[in-house]
Each structure stands twice: as C-alpha cells, then as structure tokens.
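A single chain comes next, written as structure tokens; it is the form predicted alone.
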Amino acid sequence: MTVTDQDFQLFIYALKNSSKYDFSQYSEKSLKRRLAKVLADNRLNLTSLINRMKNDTNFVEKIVKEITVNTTELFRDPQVWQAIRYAILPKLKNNSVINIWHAGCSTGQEVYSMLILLNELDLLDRTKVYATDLNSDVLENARQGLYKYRFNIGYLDNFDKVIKENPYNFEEYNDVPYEKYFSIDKSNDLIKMSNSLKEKPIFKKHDLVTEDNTLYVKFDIILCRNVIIYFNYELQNRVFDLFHKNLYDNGCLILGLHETILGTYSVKFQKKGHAYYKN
C-alpha cells in the first residue's frame, strides 16, 4: 500500500487533533513506510483509520505503538559498550551519586546492559537509572525483563565481548557466568533478567517530542540511541536542547552508532570517541 504526501499529512493532522501525539517533525520517509504497514496490518484505508481514531482513544494508542520503532538488544554495538566501560564510567567513579537516563529505552535490553556493567564496576549501588519511552507496552516488557532466547542468542556474544573480554588487554578474561544476571530457559525459549536487576531502574512513559524533563533530576550520562534518526533536523535540535539543559557540565550524551549532532548544537557538545560531552 502506497502512502502519498497528502495521506501522510492527513494522518499527522488527525493524530494531533485526536491525541497528545505530534509526529509532524518525524522523518517523513520512515513514518510513511510504517504507516503503510499499519494500514495493511489493520486492513484499513486511510479514511477508515482516521474516522476510527477520532472516536477511539484506545485505538489511537494502539496505532502509535505500532508506528513507533522498537528494536534493541543486550550490549548492542559492543564497541560502544567497551567505550562506556573503559572511557566513560571510570570518570564517574568518585561521584557519590551517578544519574543515568535511557531516553527511548524500548524493551529495556539497553537498560539491563548498563545495570550489568555498573555492577561489574562496583558502581551500581550509587547509580540511579531512569528509563523512558513513548510506548507503554515496551515499557511493561522492560519491567518484566523477559526476552526470547533464540531470537536474542546473539546477546551472549555481545555479553562476552563487553563483560568477559578486554579489547585493550587480550590476556585478561573475566569469567562472569550469565547466571549472575539472567537465567536461560532453552526449552521455553526465554531469557529472564534477575530480580535484583529488575528492581533497580525507574521506568516511565515520556514523549521526547512534546515533554520536557519529567524526571526532575540532572544527568551524568544520557543514552538516546537509534532514536533521533527518525526525527527531522528541527526536532533533533529540540531534543539536543533538552539533553543539553539536563546534563551536568561535562556530562555525556551517547547516540546510536550512525547518529551524529549537526548544525547549531554541534558546538554545544564535544565529541570524544563514541560520546558527546556537554561544553
């Protein structure tokens, strides 16, 4: 199903009028593609979709959940996590409290990656970890810390590269058992995070597009990985402004491997390796 420019604008207008969601500054190309899939999956044309949105708030929530992207994995892009382990977190080892925000946390694997790493560095007890997302379903999935094993079998390789191996010293090997942090049930195809990890983060619904910092703390680290790629330039700058205001001086922002800060806000951050430090 093809979504025209006019279809796209009609959908954005209807969504904004029937809910608190504003997708007008999302990347048009990716959103069109996902809107086409939503129409096909729900066997609706655009007119029917819009009419139902006007009268059914639960349906609006369902459509928003379907149209937002939720792809993540444990220790995704191990080279980024190696930088967090060896270059970023050590700078905070003398802090009495460390505040970390996972913005756009999706189903939570990134959050659990951070918790595991913090524990390995003996920093978990004095760290407050916040995780937010627009989609309440993925937040509930994150709270449960329950994932498909076969679909996520690559997690274990990532875990080994970040937790067990040291890329700067190949002779060093930390024999950390998976069972320290999660159980693996192959017969039921499940990976289940330990209760001690699940109890730590504060999960909260939050819209980066329309809301300011509703967590009411400033942060040492903000991770917003593979999110801004779906925003247009103006919206990216709004989000960078939000992050800049809510980072401590010299606090660091970590984006996706293929994301970058361009234009106005590039001068407000200094890039070092995989991180952007607040100037």
Contents of the next structure:
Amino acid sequence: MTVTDQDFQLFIYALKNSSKYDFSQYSEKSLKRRLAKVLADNRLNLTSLINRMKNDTNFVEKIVKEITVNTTELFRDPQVWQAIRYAILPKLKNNSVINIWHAGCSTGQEVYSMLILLNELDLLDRTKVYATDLNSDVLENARQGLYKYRFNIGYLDNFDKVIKENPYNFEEYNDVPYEKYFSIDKSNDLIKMSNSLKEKPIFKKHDLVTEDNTLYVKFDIILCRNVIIYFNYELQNRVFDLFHKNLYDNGCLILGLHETILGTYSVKFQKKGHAYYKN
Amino acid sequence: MDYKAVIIGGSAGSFQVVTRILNSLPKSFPMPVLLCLHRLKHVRSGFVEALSLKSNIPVDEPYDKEQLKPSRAYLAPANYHMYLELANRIALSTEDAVNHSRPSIDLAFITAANAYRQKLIGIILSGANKDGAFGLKKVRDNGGVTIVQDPNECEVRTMTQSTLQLTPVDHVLTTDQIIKFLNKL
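Please show me the structure of the same protein in the form predicted together with the partner chain, now that we have looked at it in the form predicted alone.
Entire complex below, previous chain first.
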C-alpha cells in the first residue's frame, strides 16, 4: 500500500488533533513507510484509521507504538562502548554522583550495557541512570530485561569486545562470565538480565519532541543513539537545544554512529572521538 | 538537461565495477554519486577506504541529514537504510531489512526518484538478488534515466535480469559504456 503526500499530511494532522503527539517534524520518508506498514498490518485504509483515532485514545497509543522504530542491541557498535569505557567514563571517576540519561532507550539494551560497564569500572553505586522513551510498551520490556536469545547471539560478541577484551592491549583478557550480569536460557530462547541490574535504572515515559526535561536533574552523559535520524533537521536542532541545556558543563552527548550535529548547535558542542562535549 | 544525482545499486560482483566507475569519474563530476551496495552486516570498516583508493572524488559514508554536494560519492552505511529527503539531505534509518537487505537498494532508489524525479540517473549493477529492480522501475516511472549493466558482463546476473524483467530501461551497458556515459554528463 502506498501512502500519498496528502494522506501523510492528513495522518499527521489527525494525530496532532487527537493526541499530544506531534510527528509533523519527523523525517518524512521513513515515517511514510511506517505508516504504510501500519495500514497494511491493521488492514485499514487511511480514512478508517483516522476515524478510529478520533474516538479511541488506546488506539492512538497503539498506532504511535507501531509507527516508531525500536531497533537496538546490547553494546551496539562496540567501538563506541570501548570509547565510553576508556575515554569518557574515566573522566568522571572522581565525581561523587554521575547522572546518565538514555533518551529514546527503546527496549533497554543500551541501558543494561551501560550498567554492566559502570559496574566493571566500580562506578555503578554512585551513578543514577535514567531511561526514557515515547513508547510505554518498549519501556515495560526494558524494565523486564528479557530478550530473545537466538536472534541476538551477536550480543555475546559485543560483550566480549567491550568487557573481556582491551582494544589497547591485546594481551589483556578479563574473563568476566556472562552470568555475572545475565542468564541465558536456551530452552526458552531468552536472555534474562540479573535482578541487581534491573532494579537500578529509573524508566519513565517521555516525548523528546514535545516535552522539556521531566527528570529534573542535569546530566554528565546523555545517550541518544539512532533516535534523531527519525527527526527532520529543524527538529534535531530543538532536541540538541534540550540536551545542551540539560548537560552539566563538561557533560557529553553520545549519538549513533552515523548521527552528527549539523547547523547552529554544531558550535555549541565539541566532538572528541565518539562524544560531543558541551562547550 | 541538468541532472542532479546518479544513484548506483549493486551486490555480489559489483565492487570491481563500482571501483572502476569511481576511478574514471573526473574530479569535477557535476553531481553527487549515491552508492547503495549490499555488504556483510558486521564488516563496517575498510569498504570506504577500498573504494577511495583510486577514486578521483571523495567517498564517504554520510551522516544522517547530511547535505549532498556535487563531486562526491556517498556510500550507504552498513546496517542502515539510506533515504533521500527533499532539500538534498540524506536520512538514515534502522528500520527492518527489506528483502533481507539493509541498506535496501529499492528504498534508496524509490526515495531518490521521489526527490529528483526526471533529474536522476539510476544504475543497477551485478548482484545476487532482486533488490533494486523495483527501485529502478520507480526511477523510470518518475521520468529519470535508467541504466542496467549488461547481464552478460555481470559476475552474478540475478539483479540485472530481474530488473530487466520488471521494467523497460533506457540503456543496457557494459562497464566501459557506463563510464563513457557518465563522463559525458
């Protein structure tokens, strides 16, 4: 099913009018494709979709959940996590408190990656980890810390690269067992995060597009990876403004591997390796 | 006719062809070259460097929302879809694979066709699946120029043949002829 430009605008308008969600500045190409998929999956045409949205807030929530993208991995892009381990976190080792915000955390794999790394560096006790997403279903999944095993065997390779190996010293090998942090239940095809990790983060529903910082603290590190690719250029700048305001001096923002700060905010951050430090 | 972009899609057997094309384009090639090539999921480095070796124009994996410039080549990053938005900006996405592919050649071509319409040149090269066939059809439907590498020359001919089965194209060319064509632009 193809979605015309006019259909797309009608949907955005209807969503804005029947909810607090504003997708008008989302990256159009990707969102259009998602909308086509939602229509096909629900066997609806646009008119019936919009009519149902008007009277059924649960249905609106369901559509918003289906239309957003939730791809994530444990230690996704190991080179970024190696940088967090060897370049970014060490600068914070004398802090009495470290605040970290995972903005757009999806199902939480990167939240657990951070918790594991913090524990390995003996920083977990003094760190507060906040994780937010627009989609309450993925947040619930993140709270549960349950992931498919077979589909995600790559997690273990990533774990080895970041936790066991040292890219700066090939002779070093820390034989940290997976069981220290998660159990693998092959018969039920599950990876289960340990309870001690699960009780640590504060998960909260939050919309980066329409809301201010509702966590009421500032941050040493904000991770927002492969989220802003779904926003247009103008909206990206709004989000950079939100991040800039809510970072401590010397705090840093970590983006996805192919995300960058273009435009006016590029001068307000300084890129060092994989991190953008607040100027 | 002023063209605004060339988009090239390929998979198995296309690396050498793309390398030869890049190596023979002039430094001042008047438009951006978009490359959407299938690659192994976890091989994320080395590909750009290999393509850059003898290329006369710089080859990069673009950042999201990067603005396209002439005389440069942009390679779809591993594990992302690459879309063309209006206003000459690239948009990346981690949505599910399409036809088992991310980047999907179809998606890159469809969005480029939509952004550049008759000012786009689409080229499908050697490859082992049918990704790209529908994309090139969309280039044609939008009035762009369509080129398919001569299947007789392709290391793997599935991609070019399924394209030719799906849509008429403007030119079926060997690598040498593709190079000549691009150098006349």
